[in-house]
Amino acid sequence: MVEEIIPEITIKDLGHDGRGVGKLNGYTVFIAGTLPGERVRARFTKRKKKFGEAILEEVLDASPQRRIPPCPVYPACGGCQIQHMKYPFQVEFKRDRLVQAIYRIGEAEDFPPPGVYAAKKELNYRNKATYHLQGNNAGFFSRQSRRIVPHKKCELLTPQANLIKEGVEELFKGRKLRDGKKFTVRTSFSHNQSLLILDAAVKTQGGWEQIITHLNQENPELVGIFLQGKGKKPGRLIWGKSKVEEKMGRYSFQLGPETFFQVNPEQREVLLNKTREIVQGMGLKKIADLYAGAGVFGINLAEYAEEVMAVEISREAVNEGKRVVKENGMDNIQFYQGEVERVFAKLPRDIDCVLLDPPREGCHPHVWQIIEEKNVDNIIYISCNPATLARDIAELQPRGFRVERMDLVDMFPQTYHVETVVLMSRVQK
């Protein structure tokens, strides 16, 4: 490893991941934990032909946007990247990152400025976290390695989740665990429930009775413990319930170990409201809700269309969506289980709006071809990655689409991740 000291360097900009960018005789250096305008002392950890990476040693001249991070293990822990920024500056950084991605990667020159919706809670907002077990500790990986950073509590999680994490650590006290084992805590904000999901590789001391008694006594909101399956082997419920109940909009969903759901319940409602604003008044007939998960958006938007067709690959999520639809007597929404690009191609041609909420890597390329073949006029794209959103916008512009509206909802305070909802409409056939 390179150990060369950089006595002084001025930070000129921020990279997409929140790291400061400086120049050393024309050579680009990325330094985490720094801010534009700061003079810092740093140490190289990596040098490549076109750029280098360094860690912060000392801030010589601090930015007015710098603050003392709320978490004592920041910046060693890799879970957060921008806690050293004051929160309003975090939001501004994300806005700039989004706009630059649309302009540079998306090659869009004419698009409206994004509406920006900061979080009311910048801490204790996450409803799900996966911990890695190493030695006697549970935690998240460091920035520099695959070793975990032990901590008392995570500032992004609820007190309940932190207590359950402590309880699991207590179970393995006195034992050294090999790497590769993990567990997940999923929490419902609306119903004050938590679910512990243990990795199949986790072996415990004593019987399950002892574990259940210990965790449940300390954490009365814990409603279930689920052991994940290994390979194709299905998981099994160890104790209690296999799901927690969470509300979105007017509907309640039961979330199992694998069901996808946005991690910030309060900002999720903001995102839903912005999506609802887009759909209201459009007079839509048929909406295709692709990468639908349990259909939380499609179900909540069904009142604004004659028909909603929700497509999702996860059978668990599809079954939950069907349950909600049946329970609420909805007759204008249908669920289809399978790969999005294959099922979408078989849906009717007279779809006037496609709602997209793909994973971080963005949409499958075949989706754009199908949209063109079906003459879809409107696309509502919910994205958690500005780079892949911009890439997909670049794919859609030559097909006659233009960005009509863009809203940034800060779903992930303290991290560089950005959630955006975009309306694109066809302006030429």
Ligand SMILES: C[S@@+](CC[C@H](N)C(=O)[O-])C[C@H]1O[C@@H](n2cnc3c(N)ncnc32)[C@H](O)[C@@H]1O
Second form
Amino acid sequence: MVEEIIPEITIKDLGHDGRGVGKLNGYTVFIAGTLPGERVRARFTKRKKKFGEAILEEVLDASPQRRIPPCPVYPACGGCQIQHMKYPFQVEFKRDRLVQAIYRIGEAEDFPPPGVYAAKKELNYRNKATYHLQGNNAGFFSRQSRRIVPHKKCELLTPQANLIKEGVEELFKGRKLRDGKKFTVRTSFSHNQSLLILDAAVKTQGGWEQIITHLNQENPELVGIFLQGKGKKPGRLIWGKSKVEEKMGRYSFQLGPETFFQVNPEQREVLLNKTREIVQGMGLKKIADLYAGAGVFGINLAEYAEEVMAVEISREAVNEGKRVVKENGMDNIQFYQGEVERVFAKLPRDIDCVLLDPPREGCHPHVWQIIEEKNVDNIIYISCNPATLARDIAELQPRGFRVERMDLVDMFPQTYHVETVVLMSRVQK
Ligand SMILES: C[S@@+](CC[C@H](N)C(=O)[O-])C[C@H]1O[C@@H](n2cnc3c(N)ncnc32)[C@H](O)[C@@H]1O
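Pass me the form predicted in complex with this ligand as well; I've looked at the form predicted on its own already.
Once more the chain from above appears, this time first in line as the rest of the complex follows.
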């Protein structure tokens, strides 16, 4: 490791991941935990040809946007990146990042400024976390390495999730654990339930009874413990039930270990309302909800269309979507299980609105060709990654689509992640 002190450097800008960027005789240096306008002392950890990385040693001249981070392990833990920023500045940083991505990567020149919806709760908002077990502790990876940073409680999670994590730590104390073992705690805010999902690699020498009794005594809201399968081997329920109940919009979903669900219950309602505002009054006939999960958007928007087709790869999520549809007596939604890049092409033509909500990597490139073939006129793109959103906007513009509306909904305070909903409409055939 390169150990070299930078006695003084001025931070000029922020990188996409929230790190401060300074110049040392023209050489770019990234320093986590710093803010534009600050003068800091830092120490190099990496020196590459084009840029270097350094860690903050001392703030010599602080920005008015700096604050004391709420979490004591923030400087070391890789879970959060921007806790040192006052919350309104975090949102401003995200807005800027989004606009820059659309402008630079998306090559869009003329687009409306984004509506910005900050979170009311900047802490204790997350309903799901995956912990890594190492030594006697469970936690998240450090900023610098794949070693975990032990912590008492995570400020982004609920007290219940923190207690379950403590209980699991307690159980594995003193056992020789090889790295790579994980567990996930999923919590339902609306129903005060938690589910513990253990990685297949977790071995329990003490037997399940001990684990169940121990965790259940301390955590009455724990409804089940699920052991994930390995490879193609299915997982199995160890105790209780394998689902927690969560509400989105008017509907209740039973979420199993594999089903994706937006992690911030309050802000996901804002996200849903923004999509609702877009489709209301459009007079839609056919909506395709692609990368649908359990169909939370398609199901909630079904009243604004004659027909909704939802496509999702996870069988568990599709089964849940079908269950909700049946339970609510809805007759205008069809679920299709499979990959969007294969199934979308088989759907009927003349779809007037496509809702895209892909993972961070963005949409599969086949999607653009199929959008043309199906005569799609409107696309609602829900994205958790401005870089891939912008890349996909760059694909759609030459096909005659323009950005008509953009809303940034802050789903992930304290982290650099940005959630956006964009409406693109076809202006040329
Ligand atoms: C960001 S999540 C959105 C889910 C849903 N719209 C929601 O908000 O709950 C992305 C979803 O895409 C699914 N997925 C990933 N790759 C896929 C693919 N190639 N084809 C279909 N679904 C896919 C994942 O299983 C996940 O449910």
